[in-house]
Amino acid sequence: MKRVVIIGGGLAGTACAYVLKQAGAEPVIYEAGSELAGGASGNSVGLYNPRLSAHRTPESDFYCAAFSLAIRTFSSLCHSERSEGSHAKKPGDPSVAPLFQDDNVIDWNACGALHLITDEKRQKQLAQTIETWGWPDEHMRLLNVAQASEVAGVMLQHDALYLPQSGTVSPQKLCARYAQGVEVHLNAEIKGVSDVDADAVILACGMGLRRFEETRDLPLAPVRGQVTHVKPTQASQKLRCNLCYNGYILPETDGVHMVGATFQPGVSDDAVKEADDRENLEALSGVAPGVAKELEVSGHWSAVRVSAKDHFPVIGRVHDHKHLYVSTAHSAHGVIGSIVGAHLIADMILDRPLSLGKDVVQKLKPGRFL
């Protein structure tokens, strides 16, 4: 049995855990935060996208593939049988993560995502993206605004792609369900590779990468982004979907529309700011002013993820390293970018066939900076 040690507990590190257990490897999670999930994964409510593109390249059949895996595994860890069992957690101390009883243990709503269409370029676009992904109707087609409005609850003013299967999920409870059973050292902040006994080292830590020898010379950079919790209204909590457009809206959750989000390439600062408030909110009435009407401020959260300097996520084997991995920088979407990776990963460690193809994995790689 391999053993696997996996720097960073959000959902890029919990995901790899998940899938190497899946496969009987044994995986150790090194958290250096007092919780999983402690920094970018840590939002209550996050939606699940493919990141749209006009045409099928191997970053368009990478989001492809993490989408429809991403899907297959929420419907999995939902459905799954019933557990039982617990184990005290003491911080610093390793642990086992406890078991969950509930059925929906991380809140997956496939409510759906309508991306609305605001311009002619945004219109061309999305039009080309389903002639060339050639997803069937079922998953992906477009409504004229009567029918976008049909779908959403609410009066819209623009045509929108649909995408059914789109939905939201908690990340904090997805990371607590990927480490179920697995060991977790929390309060661990690991300061090199060499420091830990494994067949095989995972880092999953986003900019704390640039701690460790080997990865600092990655071309990573920080983006801030900002969350915006409302209170609903009479109108806004008729919304039955995700809106997504320069920013979205996602329906009621416990009482709280989440509004979002902004992006602040280069900014490692992740304290709070009314502006950010102003500015999703501004973005929001801008599509949809009647959803946006008399909304409220009631929360926020914000954090820092990491983006590579080409915008697409780094996973794989790290150059002239046999036992060392990465994967990071995913950015928005590592809800299901984090899983489609820990695949990837899972296969390079267990010399298995690999679950994505040559153009993308080559993509992906590490060292593709060099």
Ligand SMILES: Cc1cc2nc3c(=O)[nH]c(=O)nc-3n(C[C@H](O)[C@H](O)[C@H](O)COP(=O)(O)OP(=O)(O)OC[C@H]3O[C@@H](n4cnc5c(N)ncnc54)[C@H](O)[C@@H]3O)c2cc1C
Given for the second form:
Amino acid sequence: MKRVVIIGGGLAGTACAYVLKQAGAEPVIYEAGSELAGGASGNSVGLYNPRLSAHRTPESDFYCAAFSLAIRTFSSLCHSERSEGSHAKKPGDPSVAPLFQDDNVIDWNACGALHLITDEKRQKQLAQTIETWGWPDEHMRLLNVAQASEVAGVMLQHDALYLPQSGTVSPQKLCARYAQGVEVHLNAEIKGVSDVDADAVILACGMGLRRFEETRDLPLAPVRGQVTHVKPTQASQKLRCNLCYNGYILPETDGVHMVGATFQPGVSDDAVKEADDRENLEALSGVAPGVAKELEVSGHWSAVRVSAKDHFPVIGRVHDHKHLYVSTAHSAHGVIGSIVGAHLIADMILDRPLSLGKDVVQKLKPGRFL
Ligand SMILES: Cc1cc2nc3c(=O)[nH]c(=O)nc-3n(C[C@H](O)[C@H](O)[C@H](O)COP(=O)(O)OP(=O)(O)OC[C@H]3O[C@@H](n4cnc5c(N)ncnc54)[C@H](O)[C@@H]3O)c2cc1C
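Please could you give me the other form, the form predicted in complex with the named molecule, since above is the form predicted on its own?
After this comes the whole thing, all chains and molecules, with the earlier chain placed first.
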């Protein structure tokens, strides 16, 4: 059985652990913080959407695959709880993530998403996206403003691209579920990989990758972000699906709407800021004033994403290091990118046929910056 050490306990690391464990390997997670999902993956509710693009590229192929694989994964996570074995915890064992009983342990809500068409440029882009992606109507279609309002449950002012299978999930709970039954070491910062005793090592530690000699030169940058929690009003609580624009608002979950998210490249400060709440609410007011009216801020959460120089994830084997792999730079799409990345790395470690095409694999690989 292959023992794989995974450094980092966010979406990227726990997704790798989940896929490897399912494939019969022995993953072990080392997380520097005191809990899983303590970094960028700590959001209580996140959205999953394909990253839409008007033209077919390796990037669009990656996000198409990622979106559809994420949905299949969420579905199987919500329907297989009781059939899986547990990992007995013995005194002195490292912490082993607990088993859950409820079916929807990841708060998955396939509520759909409307991408508002706020100007002519966006209209052209989205029409071209439909053409390029070639998805049937039941997965992607344009709606006029009346149809979009009907789907949303609130009055809108814009036509929209509708993706009925998009939705929300809890990244925090997803990490816990992915790590279920996996050996996890918390408060365990790893400083070097040369002495690690394993068949393979995966660096899934966000910006922390820059501290390892082997990956120091990767062109990664921090991107600070903040989501704003607001109390639902009579008008907003009717919202039934995600509204996406130059930001987003999600339907109420546990008495809160998430309004997000700021995106500040080059900023690595993760303190919450009132200015970010204002920015989030102003973006919403600009496109859906009826929904934004009288919303009150009830909380916020901020963290630092990681983005690569070319704004695409970095996933694959590290050049010149036979057993060292990387999954990072998931930027604003970690919910879907982490799971497809985990499958690709598992394919490589376990010598299976690769689940993504050659041009996508080339585009993702860490060595592309050399
Ligand atoms: C405000 C905000 C909103 C977002 N909303 C969404 C959304 O709605 N949908 C979506 O898809 N994405 C969203 N994202 C992006 C998404 O959260 C990230 O893409 C994702 O969390 C990245 O996961 P990761 O595992 O790569 O990084 P992280 O979650 O940051 O995990 C890296 C982990 O590595 C650990 N670590 C670092 N160095 C070491 C070391 N040396 N040894 C051991 N452990 C180490 C860290 O402690 C950390 O826990 C959002 C991000 C932000 C900030």
